[in-house]
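Coming up is one lone chain in structure tokens, specifically the form predicted on its own.
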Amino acid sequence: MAEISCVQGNIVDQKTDAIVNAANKQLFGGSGVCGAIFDAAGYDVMTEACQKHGHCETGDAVITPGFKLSAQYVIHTVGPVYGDNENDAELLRSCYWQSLNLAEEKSLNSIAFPLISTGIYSYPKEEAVRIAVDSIREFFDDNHASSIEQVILCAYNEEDAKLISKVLKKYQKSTPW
């Protein structure tokens, strides 16, 4: 079963085998996470890669060389832009599945996640950290051999940071893992 915890911090800075981007469906460089992203690995490299790929649905992801990054991969998913859909909470559980399933098809070991849809996309961030905990143990449920040994949820701010923490205390003494 892999290590889910929280770390404080600029995704670019993690030290994994992939970070995951919260992209938009165009898997253009836009702002804040996708912005960081996309500058630290090499902007016009990571957009020709995205490019190749067209687009990415809601609640899919798509893979990416890292580039300049020291993580070897960039998986990007596009998470539902909050009070869009009825089906909301689904599409951003997806985004979690969808990367991690594609982490797992390159066996790697370790992947860092933003909150994802929790910035312009204005999803409530108590409710997406549960739904990202969820989602990601769930996945391990489902995946006993997978190869991967650390899940990161990367908080940018201490109050982000905090809240992580708190939900993942809350589901360690409810749940072993």
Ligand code: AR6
Given for the second form:
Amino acid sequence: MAEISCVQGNIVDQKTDAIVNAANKQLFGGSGVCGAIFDAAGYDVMTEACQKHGHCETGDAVITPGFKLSAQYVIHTVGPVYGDNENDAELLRSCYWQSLNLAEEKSLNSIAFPLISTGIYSYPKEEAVRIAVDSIREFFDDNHASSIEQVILCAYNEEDAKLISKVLKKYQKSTPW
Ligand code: AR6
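Based on the form predicted on its own presented above, generate the structure block for the form predicted in complex with this ligand.
Below, the chain from earlier opens the complete complex, with every other chain and molecule after it.
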């Protein structure tokens, strides 16, 4: 089982093999995580790499190089806009799952996620954190021989870091990893 931990900071500063972008379906630069990642990676090169994919469905993910980032790769996943779909939870779960799948396909060792959908897309944070932790754990339950050893949940502020740590602790108490 990979180690799942919480770090407070900026996703672009994470020194994992891949960082995950909270993307839009058109894969254009935006604000929030997306803006920070495009700016730090190099806006033009990242736009060009994303436009080669052209589009990404909600719940799915695509991968590009990290360009100027410390991370070798960026995995772009499109979270649900909260309230727009009957299966929001399933779509959010799929974002984590598909991102881990892509990291696995590249035999990566480490990956850092922001809290997908909890900014502009308005997903309630506590529920989103539970879904994130649940889906990451389920992925490793199904992939015992995974190359991924480290998963970071990156909180942008102290409040989010406390929330993630609380959910992680609860899981550690309830089920041995
Ligand atoms: N590092 C880590 N976390 C961050 C950072 C950062 N640099 N910036 C914001 N957050 P959001 P979404 C937190 O809005 O809700 C974009 O324009 C933030 O506090 O980036 O999935 C895309 O292009 C929040 O908790 O992503 C899409 O159109 C979380 O990261 C849309 O926004 C996600 O916030 C995606 O919206």
